Amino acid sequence: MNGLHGVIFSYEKEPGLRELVEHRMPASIPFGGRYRIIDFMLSNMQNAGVTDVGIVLHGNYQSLLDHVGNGKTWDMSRKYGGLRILPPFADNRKYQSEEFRGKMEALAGVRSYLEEIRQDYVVLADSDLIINIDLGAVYDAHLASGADITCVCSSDYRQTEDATFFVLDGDGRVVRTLADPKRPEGYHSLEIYVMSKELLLRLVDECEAEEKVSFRKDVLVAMRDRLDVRGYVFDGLAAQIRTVKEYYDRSMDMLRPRVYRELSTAARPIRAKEDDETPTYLAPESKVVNALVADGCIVEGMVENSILFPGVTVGRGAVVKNSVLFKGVSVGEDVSVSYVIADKNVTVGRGGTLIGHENYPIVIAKDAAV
């Protein structure tokens, strides 16, 4: 879509993800057996014809850099435009050790990039959202409404902490904006916003001059009488990953055919970086029931209601249930694993037992030996 430019925010602010973000940002957490979470938003933009995208970084971003590379997976490797990695925004503080304070502060730090945007409109989005949405339809609705800002929102209240809610009138206009409410009301913001480049630059300059840092509080709430803000209600599956429990629940949702089909629809495919693994080997004595098993796995035991990323090994006599095993995990012979999230290259020795709970799954840190 030649008229729309993408800006994705990727930053550290999710202590609830614990061990999963010790070595990476939330955006680069593996998901669904083959993806990283940021693959969804990058694919949404690519599917809508958005080929110029900037990713604003902050924090532990090396894993994300390794994953997105030059953007070739999403057809964003281009001589002019394409995917741009925007380094940690400049300030007198050391952002590597300081908390991310807000989108407006981040945008002020990359203002020179915003000035060079060739398109007339910009879509802002977070990188920790699992969704398959037609951004072209959102853009068309924004143009048709004549709104200053269009906010994508949902009636699903799965995540209420650190959240924004919109109360809409009959025409879809936002009449109230609630930031971190104790009692959610209206529609939950999915942190996807469409506006003109011209308006975005004005808002960035005004907030920077007045030392304001938050988009939702200093723009959506404080400027509600000045701006025509409209809601675009999305009724499909959308999940923001903020805690280990949310990650586990949304991963298990991928084992439901309806959810998998909705997120992997052929009309809007989600693209992922290729691993070039060999085909998976299932031994004659193995048993696999209701599982997502990626390429490159060796399964000699039993796998049930679980997700296996590339290169996972399940030894003879081992039982893996209700678990998520990242790339390169090795489960030894006669091991029993239930309600476990094992990060990359974890080794579980033979004969052991690891049992968590669906409300508190065990998380094993990257490269650990158990």
Given for the second form:
Amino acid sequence: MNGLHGVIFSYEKEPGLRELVEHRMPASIPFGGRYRIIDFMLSNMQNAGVTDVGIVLHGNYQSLLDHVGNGKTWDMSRKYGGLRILPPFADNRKYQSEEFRGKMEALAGVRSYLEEIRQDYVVLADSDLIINIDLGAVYDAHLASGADITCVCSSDYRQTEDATFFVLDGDGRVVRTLADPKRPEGYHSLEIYVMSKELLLRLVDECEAEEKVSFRKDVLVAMRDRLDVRGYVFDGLAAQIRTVKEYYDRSMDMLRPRVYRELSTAARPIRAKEDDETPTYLAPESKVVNALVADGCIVEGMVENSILFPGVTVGRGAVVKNSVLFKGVSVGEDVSVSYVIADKNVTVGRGGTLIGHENYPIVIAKDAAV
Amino acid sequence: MKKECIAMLLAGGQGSRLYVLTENMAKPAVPFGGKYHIIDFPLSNCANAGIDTVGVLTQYRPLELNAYIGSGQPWDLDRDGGGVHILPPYQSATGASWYKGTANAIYQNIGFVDMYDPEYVVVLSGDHIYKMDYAEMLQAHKKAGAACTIAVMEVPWNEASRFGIMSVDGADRITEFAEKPKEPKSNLASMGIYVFSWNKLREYLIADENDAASENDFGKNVIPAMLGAGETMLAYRFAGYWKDVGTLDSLWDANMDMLATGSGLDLFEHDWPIYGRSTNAPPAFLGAASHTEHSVVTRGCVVEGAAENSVLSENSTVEEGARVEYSILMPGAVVKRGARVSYAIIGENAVVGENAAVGSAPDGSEGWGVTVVGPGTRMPADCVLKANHMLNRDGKEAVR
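I've shown you the form predicted on its own. Could you give me the structure of the form predicted in complex with the partner chain?
To see the whole picture, the full complex is given below, headed by that same chain.
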């Protein structure tokens, strides 16, 4: 056990993800051929030696529960501590039906859990972030600087929905926090925060007493003069997934060898639940190029610039290009598919054609037969 | 805790006919089919058949196997009051000895079996690739009131003299057993899979141990003894895919059967899954200029060159300009830029150096055989390893 405890937030609805979140929280959206988005943060925590992690939930979280199970995948099925699932607690009637309006409200909803944390420090993170980051280094930097709160941020300016930007001074102090700015400046927040358990509890109580709900507005902005908040600049790959377009673009990035290698570095592996699928079979006369292919697929046609999740079948004469096919998708003979995101178990019957556009990929909802 | 039926899996043999592949590990731990190990097949068959207690008898180089089996969780054999148990030879008050033979291995673990007080014991080998429902075989055993049931399959008559051959009566009761007969009277071959009524087997194991002339082997001693004493012995016919992968050629063949739709080896069926302890790796990446055809790929594979008619295991790599055909890359194997690999098995984490050439296609002009690069071997650039040759990690080359 090291001194760091993990809290992952998974309650935001993200309507920009459209059909992808019809049956699941953003955290459990499949990504990169065999992962769910939350696998990245859970693995980052595991790789930093974090053994105890709470996932704060609200909403449609069944698919997430199925996925994380008892946390064994991330070595978090432990006699003491380990993975804890935190829906709004039953004694906290206030939060039963309405969704959380902000992180501080969500934390107030699980206050009794926070009190029981065994570690002195806590790392807070969102579950919609694709990243492979050494959180141990962030923790060390936090301890070394003596800051109250350390915020991980990046110089990547790609805009996301409701982004936060930090302007830092020469010592790395956050001097301004910008909420969803029209003109971004400084560093893009990756919504990863390290602070002491003691400070976290104090902030939760103070905000609850004053009916304040937002970490950004009510802590980072409002308490700017009271708290020593510092930025930790991370320059690797980091992508918040909040719209279908972002989902699609970041998925296609995975086909770039540099990105594939960075996310799959042996030093900090990203772990996903075992699928128990047999290896993939590429038939004679199939052609699969520039593609990520998970296990259990049978490919008889052609696949290019695409990502296949486990158990996908591509029939003879079919052509799949620039697409992401989720688990169990079946593409029939002579089908042509391009710029498509097909959710779990979608079937596209023989001879069909489905063509989206790079800027507006078609999303086909789970279990649909086209 | 009482169990109706438990399994004992014989996994102690060296598998010397796999040569360099088993220099440092037991045969059941040898990788198979991209993401499996040979022992996954009997273990998964047990799990699927509802047998939740399995003793794995180990002796030769057990470390990889022990680590691989671990708690048994990947096969759902991490169970309360049962599960998978590794059983190496041990010391007792009267002395200590290695397992002298297959029957002696079980004899030395009578205490283990007795802890579960089972009615039946399934005895399995750790070197066969097949999917089989032992529960169905047990039903046949019970129905016939047999002391021992042996799984058999029909083999071509001209190959029958390589096997243990059973002659049976009209009700498939075994009337005669011959180990590798020169003139076979039947073509029903033993698959090395047995169901015993435990009280009977216990008796015969003790008698066998007391017979100083015995080799303490099931096929050579225990089965003939039971047959000679007039016990009810049933042959249980099996018609599915089964292959003994005890030789380099048969291991290569069985891997190639993953590619042949007519081979009967179908691992895509979801109602009888084969489980394994998989490494964690991202999906296979097939590069923009790669060419992969009629092959099996799995997690962690990176193909930038060309692969045809091959099995590419977890984390194996085919670099740009490299070419792999009719070959098996075991987990972590790397074929460097410009290298050629044909009709070969490249062992775990072995590296075939740049522009090296391993094996050659059979052109009929000379004898050929599978070329093997042992696990962990680092072949230098431009090195040539001919057909039918083997190379180990110490650079020792041999002709098979």
